[in-house]
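The data below hold one chain only, encoded as structure tokens and taken in the form predicted together with D-glutamic acid.
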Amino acid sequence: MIAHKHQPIGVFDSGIGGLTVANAVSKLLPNEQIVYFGDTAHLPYGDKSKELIRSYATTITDFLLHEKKCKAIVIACNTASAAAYEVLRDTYKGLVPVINVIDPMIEAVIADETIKKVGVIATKTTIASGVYPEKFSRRKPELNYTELATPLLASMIEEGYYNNNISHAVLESYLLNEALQGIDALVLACTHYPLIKNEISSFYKNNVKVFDSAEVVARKLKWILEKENLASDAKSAEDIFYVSDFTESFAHTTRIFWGKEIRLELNNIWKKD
């Protein structure tokens, strides 16, 4: 499998929490085409084993890959790029990038001189998995760390809870937990909690830097594309969104993530087999 700029980027998550990552893609990128995959079916991706996220996380890039000849992956879940990150990479090093949400973050943040401790928040599966610690003291061992597992806040934005006297409530209860105090940047290891990042600035008053995975990712792949000769120079199709599993709520949630209607596809690629 040769990649070549006319193909599309392949773009998955547990659900669509993952469309923030793929909005700003589109945003930076507007000549690139991508084919999004939210597997639904699965949903959430948080509180599964390690073993099965991978299991869930090959096949979709196999689909993505074999099936929709896209020419780069990005793993557009933390919980998956936790879980699955260094099996994709390393099963198709050579043949086409695979890039997740974890290390542009990492990136950013070490990159900031400003920022001394750092917090994050995350799913429970991402938390037990430990890679953010891991990648930060390998990466800046003088930074000081701590995190939270923040497993309400998922669903609560998926409910379309957010900007409301409810998430005030549940964030409040999180961000007064002794874990979090005395940080002056936190990063939001979870691709749902964009739609939450301007409460959470607003609940620091703006004395916190918080970070969010749609737009530093978006970044690294335009880098990585332009490094590979893969960026394209004109939109060879439409975008095209896949869900495992579909009802209404998932369609009525994604105006939530994109911003506005777009037509879901089902596409349950397991039942093939």
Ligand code: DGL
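Moving on from the form predicted together with D-glutamic acid, kindly provide the form predicted alone as a structure.
Next up is only this chain, free of partner chains and other molecules.
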């Protein structure tokens, strides 16, 4: 397939947290159509093997490329980015750009010479993968880094608890942890966390640089599309939002992550006969 600029951008996640990335892309690139796929039938990816995650990611990417004719793929999930990015990149090399949520964050941090110590907060699975320390130590050995698993945050946000007294208390207990003391920057290494970016910045009184995966990935995608002459000059169709399983709670949560009502379409691509 040869991609052209009026084709849509495919964005996928293990659930609907990746809507923060899709939303950031939509705001930065309003002329682009987005086709989003949330693999809600198989969430969470965190307790799956790398081989199974790669299988899911490959099936979703094939659907986005061959059925929906997407011109670029964004892996809007830290777990899938760590497990499947290299496979997808190599499989579709020369055909379409494939972007993950980890490398653009690493690039943004190491490019800032004022940062001497960076903290990373993420789910237990992402922290256990060791992907951020591995990339930081390889790309910028002199950089000090520290990590903290913050397992309550994703479920708290999904339930709508952010920008209130409950979220303030939970965030404070994490951000006061000894592991995060003395940092110059904080990486929000979960696609749920952009929704609490302002709270985190307020906690640090804007004295710590907070890196939001949604904004960073959207900027990287914009740069790639312009470089490859794939940026659309007019929106060709409305955005589409697929999930592989549907519940009313997913519908409620999408309003939190997208900021307004959207229509979810059920599409279990594993049950095509």
